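Let's start with one chain on its own, the form predicted alone, as structure tokens.
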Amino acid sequence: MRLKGKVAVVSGAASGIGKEIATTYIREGANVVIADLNQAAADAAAKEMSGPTGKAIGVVMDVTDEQQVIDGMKKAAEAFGGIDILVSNAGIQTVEPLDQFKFADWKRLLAIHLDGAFLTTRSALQYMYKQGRGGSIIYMGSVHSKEASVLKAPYVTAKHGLIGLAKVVAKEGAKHKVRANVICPGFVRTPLVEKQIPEQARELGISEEDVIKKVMLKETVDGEFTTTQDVAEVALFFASFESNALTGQSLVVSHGWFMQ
């Protein structure tokens, strides 16, 4: 029960990696707020997860909407008595050559990943600083926080940006015992990645099987996808590490796709 009594807000948590993290946190004793665009999906996930070790509630949250973020974080703090952990996980992917990328698509992706991270972080920090019991901010980066791939210009840009944000939060938050770190997963077979397979096959002129073997998993040591549970275990590690010894860091979880 490494998170007993803690309160976590996880954005984009009605499915995929976010849902796995929320489930893991509840297993370890936390109460979790499932923040998602879809209120019904958030409520359903919260109902499914709640149990004897921890409770969950759903809140609707468009992370690019300042007022929705403020209201959602207030609801989280009121429901469970504060906020100890924020996992900024909400994200999208758009695959297209840079010379053809629509400006509106560029702005939308950066808004969700970077504006969303800023807005949720700012709100969470206000509660964490006031509470005086420290806290953990965790950003969902990517191997693309470290390395580039074709067809993913705004995604690579945004994921690199999260590392910079985490470093600033780590420095500013240290005196309040608030830590900030970034998880950098390799390819996880979520709906986000499933959507990319036919898109990349079309853009690269290769088969979907070759996208998986020769693009997504080519650089791994074992030809395996990273799992949602792999990522959730790292999120648990960052959330449960109580001192400033581990802050401002990024950890790659990618079956060796990227090695530092």
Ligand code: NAD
The other form holds:
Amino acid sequence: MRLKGKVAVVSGAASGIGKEIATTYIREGANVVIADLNQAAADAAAKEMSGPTGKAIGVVMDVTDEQQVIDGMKKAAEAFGGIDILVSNAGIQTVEPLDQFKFADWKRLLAIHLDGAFLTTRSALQYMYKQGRGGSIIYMGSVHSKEASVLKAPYVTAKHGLIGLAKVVAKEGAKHKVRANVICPGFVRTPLVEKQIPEQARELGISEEDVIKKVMLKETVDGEFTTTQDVAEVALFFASFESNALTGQSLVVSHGWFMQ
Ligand code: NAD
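Can you now output the form predicted in complex with ligand NAD? The one shown was the form predicted alone.
To see the whole picture, the full complex is given below, headed by that same chain.
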């Protein structure tokens, strides 16, 4: 029970990595707010994971919408008595060569990953500073916070940007005992990746099997996908590490695809 009595907000937690993190936090005693685009999906995920060790509620929140973030974070703080952990996880992927990239698609991706991280962070900090009991902010980066790949210009740009944001939060938050860190997963088989396999096959003119073997997992040490559980355990580690000794860091969990 490493998070007993803590309150966590996880954006994009109705699916994939965020859902696994929320489930893991509840197992460890936290109460969790599932913040996602669709109220029904957030509520369904919350119902599924609530149990004897912790409760979840669903909150509708488009992380690019300033007012929805303010309202959603307020609901979260009122429901469980404050906010101790923010996992800024909501994200999308769009693959397109840079010379063809539509400006609207570029802006949409940056808004979800960067505006979303900023808006949720700003709200979380206001509660954390006022509460005076510290806090942990965790950004869902990627190996693409460190490396580039073809077809992913805005994603690589945004994921690099999150490392900069985390470092600023680490510096400004330190005197309030608020830490900020970034998790950088390799490929995880969530809906976000399932969607990309045929898209990349089409763009690169190769089979879907080759996208998996020769693009996604080529540089790993063992040809394996990272799992949602792998990422959730790192999210638990960052959330439960209570001192400023571990702040402003990024940790790659990718089967050795990228080595620091
Ligand atoms: P997913 O598609 O399973 O889940 C993403 C969730 O984010 C969905 O529930 C979706 O509704 C939500 N979302 C999208 N736009 C939103 C918005 N504007 N406001 C609120 N919620 C929104 O994807 P996933 O693979 O679990 O991705 C989660 C995070 O992990 C993303 O930031 C992604 O970039 C990152 N990531 C994923 C992988 C991977 O291989 N799957 C690897 C590294 C990093």
